[in-house]
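Below, in structure tokens: the form predicted alone, a single chain.
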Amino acid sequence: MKVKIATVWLDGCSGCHMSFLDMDERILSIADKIELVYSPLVDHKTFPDMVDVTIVEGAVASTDDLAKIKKIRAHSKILIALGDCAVNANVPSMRNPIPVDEIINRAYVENALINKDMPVHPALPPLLKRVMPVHEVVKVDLFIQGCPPKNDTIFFAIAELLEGRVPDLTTMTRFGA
């Protein structure tokens, strides 16, 4: 029976994704051991009942995030946070000393030189006050820092995960690298 794993992008650059398909021929050699079920790189729009791993890329910035990684967590089996944006909001929070009505403020309207107006849209979800890390929403079973994390230490955890061991990746990443 193959492993069903997920793979989730929040608010982030997706280079964490980049970095999962730059295992290049290596994805072959686990491939018949996994199947993608849920992911921005295949095309199933609904997240599975019960994943067995779930690789989260971005921070938790929107409500539509944090109802996502609310629901991912409860289907998910094993929460993996992927890349320093999941890990620790990296990026994402530098908008957190600022207002969100300032920061929306300055981008829609004191910046735009055409159609000086908020974005009012129900597909357009609201940003939380502060953005977060996946761990201050819901248990994280797996930290795989990096910006992004290098392909090898993605590949070393899922092998690692798929032979039934927890990885251990204290000598392979660390903040930023």
Second form
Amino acid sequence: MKVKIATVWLDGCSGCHMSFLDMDERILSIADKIELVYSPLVDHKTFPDMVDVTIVEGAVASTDDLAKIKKIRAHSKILIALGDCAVNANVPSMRNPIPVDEIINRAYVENALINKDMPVHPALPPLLKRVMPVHEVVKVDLFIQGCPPKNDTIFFAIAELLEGRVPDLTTMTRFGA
Amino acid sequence: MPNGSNIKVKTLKIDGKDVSAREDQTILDVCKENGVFIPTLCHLEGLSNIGACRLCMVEVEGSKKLFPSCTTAITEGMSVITQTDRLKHYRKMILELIFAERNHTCSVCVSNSHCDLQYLGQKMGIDHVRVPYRFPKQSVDASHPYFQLDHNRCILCTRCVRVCEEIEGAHVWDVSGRGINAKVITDLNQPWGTSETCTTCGKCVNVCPTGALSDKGRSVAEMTKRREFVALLANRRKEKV
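Same protein, different condition: the form predicted alone was shown, now please give the form predicted together with the partner chain.
Below is the whole assembly, all chains and molecules, this chain first.
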């Protein structure tokens, strides 16, 4: 039976997903063994009941991210934090020392030339007071550092998991790699 | 060895191996001489040792305490153990606390891939930080014409303070505040660019283990550091005496 895999994009730049795709033809060697059941790369709208491995890119920055990650954790057997944003909140967290209101005001009012207005739309999730790494909110089973982690690292991690082993990534990647 | 001194040789064990060393050496000196790796951050060859970062702690047989190897002198017959689960546990914890204390965003750091903290994080197998990050509001001082100081990335090792005092002899740097409010300052806590004592030698920038001190005009990962000169200068001065 194929291993059900999901990938999720929270507050990040999608660089980790790009690195994932950068595995090039090696994706084909794992494609036979996996079924991509949910991802920004495919068109499934709802997160499945239960997936074997969920790979999360990005930090938890909004109420939407928070609800998403909690739901995802409840429906995933193995949760992987992929990349520095997921592992240590990275660049999104650089707003943390500054109050949220000040940040939004700076972006949408102080620095705006036209339409100086605070964004208020029901579809826009409010920002959390501080951006958090994924493991501060839910349990994470595997951490893959890097900004973004190299395609070799991601491939190695997935290939090892598919073989039923816990990948040792300590020599392959680090913060900021 | 200084000329004409009567320094004696002592014997001890490092990880069960018999070694001999001069009586004025520290445990760290002896370990380095014998190729035993001990992680350090505040220590730098050529500067005085202050035992601040506590990463170099070792166990000494017969004592329950842990000893900072950089400031602990050897004694005859002592048996030092440098790698145990307990030491690994504390070393990892120290590094994680340092990462959590300020804003070390490695991916956008001028010293990315040329950083002692980042290197040791990897070497000690830290794949995430288990304590909540503090995200303090820290400032950047770019008032100096050639260098800049980013408090977000400072780990308070005081290498800059010591190299300026002990090698350059200018004593521009100091530490103000206590505990979590401590920070390195120049002269009387004034912008670095207005310092009247700074000789612009750049020694502090080169000994800094992280991206806290860097050359201006360097982008992410471009700030490489040169450190060998500290030991070289210190040794030459010793020989002259």
